[in-house]
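As structure tokens, one chain now follows by itself in the form predicted on its own.
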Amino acid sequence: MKPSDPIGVFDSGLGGLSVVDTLRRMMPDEQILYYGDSARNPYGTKSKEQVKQYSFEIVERFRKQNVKAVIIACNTATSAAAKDLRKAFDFDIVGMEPALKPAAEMKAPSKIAVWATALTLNQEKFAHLMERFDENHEIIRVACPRLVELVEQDQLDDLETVDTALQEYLKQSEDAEFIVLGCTHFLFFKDRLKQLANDQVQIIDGNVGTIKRLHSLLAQKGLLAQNPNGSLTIDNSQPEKIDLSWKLYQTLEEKL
């Protein structure tokens, strides 16, 4: 591996583009390969073994492209496969988990709603994460499959449908002081969610922490890109989604 090698980023579909946006802002010199698995989306309703199989296939694809590291930009795939992937491949693999720890450290006691896929919320990994904080916090698990669908089906501009979905999940999060976005798809709704939620509710995601972790690992190995010539390549298991991928990515760039 060498500093000029690319970084692979994958997700169950298009949500991981929010992670790519953060990665490009924080590490602009890197070559990035993004792969969205929209043909098999959503992962959150699949079995753990299915998600693990999909994840191995994608990371093997990245291996053949000579990546120096991989980001699993999907909380569900991280829960299902990260541990085994790290044993099987010789490059760094950085996963994501709901940013419950940062929320819990902001205020104790507090009421925290974690929005994620059903598979993420039901995994043993998340149960262990909850155990670290549930003594001093009330933690509500809110499965939000509709939000994944709205991103994948290019319905972000349908404000009535978006608001209906967000209001439903807000009802399930009643009186929460923090909402943790535990799926990268959900970051596309962050601005609207802030408008609809109580002013006292703080919205938290794990993107920045994930990129900081990757930067640290690559720096330790002398693998940070040296030249200011970063690039992004987007691919998808459903090729007709590539244009939508670029549209969503550009939407994120314009917002920030």
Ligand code: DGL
Contents of the next structure:
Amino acid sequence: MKPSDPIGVFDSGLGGLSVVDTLRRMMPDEQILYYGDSARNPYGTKSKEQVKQYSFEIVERFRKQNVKAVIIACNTATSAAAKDLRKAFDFDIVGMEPALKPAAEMKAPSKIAVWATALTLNQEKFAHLMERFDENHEIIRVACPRLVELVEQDQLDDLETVDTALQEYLKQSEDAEFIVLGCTHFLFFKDRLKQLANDQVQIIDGNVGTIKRLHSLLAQKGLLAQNPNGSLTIDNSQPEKIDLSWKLYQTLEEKL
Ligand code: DGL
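Starting from the form predicted on its own shown above, please give the structure in the form predicted together with the ligand.
After this comes the whole thing, all chains and molecules, with the earlier chain placed first.
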């Protein structure tokens, strides 16, 4: 492996582009290969075994492209497959989990709503994470499948539909002081959610923490890119989603 090798980033579809956006801002010199599995989206309503199988196929594809590391830009695939992927491949694999810890450390006691997919919320991995904090906090789990659909179906500009979905999930999160966005698709709603939620609610995601972890792993191995010539390639199991991927990525890029 060498510093100029690419980094593979994947998700069940388009949500992981929000992680790519953070990655490109924090590590602009890297070559990034993004793969969205929109043809098999959503992962969040499938079985753990199924999602594990898909994740192995995608990481194997990255192995053939000689990646130096992989980011699982999907909380659902991380909880289903990260442990086994790390055993099977010899490059670093960085996953994502709902950023409950940073939220819990900001204020105790507090009421925290974790928005994620049903598969993430129902797995043992999340139960263990909750156990670490539920003594001092009230933690509620809110599965939000509609938000995944709205991104995949290019409906982000349909504000009425977006607001109806967000209001429904806000109702289920009543009185929460923190909302943790535990699914990468949900990052596309962050600004609108801030407008709709009560001023006191803080919205937390794990993107920056994930990229810091990747940076530190690559730095330890002397594998950070050396030359300022970063690039991004976007691929998707449903090729007609590639144009939409670029459109979504550009809306994120324009935000800062
Ligand atoms: N973006 C994914 C996540 O972070 C899941 C969306 C889905 O396929 O259900 O969990």
